[in-house]
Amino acid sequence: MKRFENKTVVITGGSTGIGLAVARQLVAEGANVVLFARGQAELDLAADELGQRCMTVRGDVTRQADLGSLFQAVERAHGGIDGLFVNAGIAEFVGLADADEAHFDRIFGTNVRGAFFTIRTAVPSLRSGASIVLTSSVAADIGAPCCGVYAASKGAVVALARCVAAELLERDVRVNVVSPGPTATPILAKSAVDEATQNRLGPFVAQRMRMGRLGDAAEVGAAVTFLLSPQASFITGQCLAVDGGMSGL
């Protein structure tokens, strides 16, 4: 029997990149996946690829009404959920002098507030034995220039996950974090990086890429799939680095 046979997993930020890589692996192992993202075109492409085991809901994690609609739709279709991948996030890399309130609010609004309220809204739908995984970043651990707000938001994700893990123990729900290094996904192209920032941040990152390459979304996806699976049944409150050694060597 496949690990996720007849299980239902919700993935925010699920239409591209790491989210889509996880969806592919889960569907291959028998899961029903529900993808939540802002872009309808990307959701449609993902649904066409993944087939009948994929359901899509368009929305934004910064809007509580959208999150409510997501989990209402999941309840109607599947009755509850066995897994939740809290993956929606944005990246902007700005030096301290140029980091204004709008930048701060965008980053924390999606990466932290969005993650918190995604989990809070999902809790009534979680079945006993469910697993939650959140996406952090190696940026939270290595002290890179021009990453202050982004790195702080990802550090907050780890702290949030550990507290939620303690709180949900009584419901038999596990909560963990995956912390990717630089990974070849569409978010890299969308990240706001001007030439001056690239000149500061680029060499710093290049020197620390111990394996000499970007990660692949499927590599990170494999770690997420493991943490969602029964094979990780004795793991909770942990952060798993999938960063090619950047934070540990």
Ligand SMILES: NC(=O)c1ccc[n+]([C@@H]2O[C@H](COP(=O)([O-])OP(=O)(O)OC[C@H]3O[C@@H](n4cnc5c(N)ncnc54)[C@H](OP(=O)(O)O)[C@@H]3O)[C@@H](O)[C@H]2O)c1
Second form
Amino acid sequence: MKRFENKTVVITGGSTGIGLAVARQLVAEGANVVLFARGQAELDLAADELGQRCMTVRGDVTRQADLGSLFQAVERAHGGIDGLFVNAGIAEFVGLADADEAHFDRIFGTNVRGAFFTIRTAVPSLRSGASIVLTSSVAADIGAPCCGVYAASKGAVVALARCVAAELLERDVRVNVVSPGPTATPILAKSAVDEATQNRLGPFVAQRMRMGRLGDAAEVGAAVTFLLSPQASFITGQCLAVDGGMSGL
Ligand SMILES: NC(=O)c1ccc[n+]([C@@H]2O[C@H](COP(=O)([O-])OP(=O)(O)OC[C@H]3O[C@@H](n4cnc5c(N)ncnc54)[C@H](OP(=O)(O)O)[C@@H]3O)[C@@H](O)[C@H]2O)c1
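Since the structure above is the form predicted on its own, I would like to see how the form predicted together with this ligand looks, so please show that one next.
Expanding to the full complex; the earlier chain stays at the top.
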């Protein structure tokens, strides 16, 4: 029997990158997946690729009404949730001088507020034995220049996860975090920086890429799939770095 047979996993930010890599692995292992993101075109492409066990819901994690619609749709289609990958996120890298209120609100609105309300809205649908995984980032651990707001948002994700893990113990729900290093996904192009920022951030990151390469989304996905699986049944409140040694060496 496959590890995720008859299981339903919701993936926010499931249309591209790490979220899509996790969806591929889960479907191959028998799961029903529900992908949530804002862009319809990317959701349609993912659904075409993944086939009948993939459902998509279009929406924005910063909008409570959209999150309500997501979990209502999941309840109607599957009756409950066995796994939740809280992965939707954005990155912007700017120095202190350019880090204005709008930048702060965008990053925290999606990465922290969005993650919190995703979990809060999902809780009534979680089945006993369910597993939640959130996506942090190596940025939270390495003190990189021009990353303050993004890094703070990803540090907040780890703190949030630990508290939710404690609170959901009584529901027999585990909560863990995966912390990727720089990984080849569309986010790299979306968060392209100006020359001045590149000159400060680029050498800092390059020097710390201990394996000398970017991660692959499937490498991060394998860790997420493990944490979602019954093989991780005694693991909760943990943050697993998948960063090629960037934070640990
Ligand atoms: N790639 C890296 O180097 C790296 C390293 C460390 C951590 N991470 C984290 O990994 C996670 C996944 O990123 P990725 O690298 O796979 O990049 P990605 O391909 O850009 O994926 C981001 C996903 O989140 C969705 N999303 C963004 N804002 C959203 C919102 N407000 N509501 C709903 N969905 C939203 C995107 O779709 P739409 O834009 O269509 O909504 C997309 O599906 C993020 O949390 C990111 O911070 C990435």
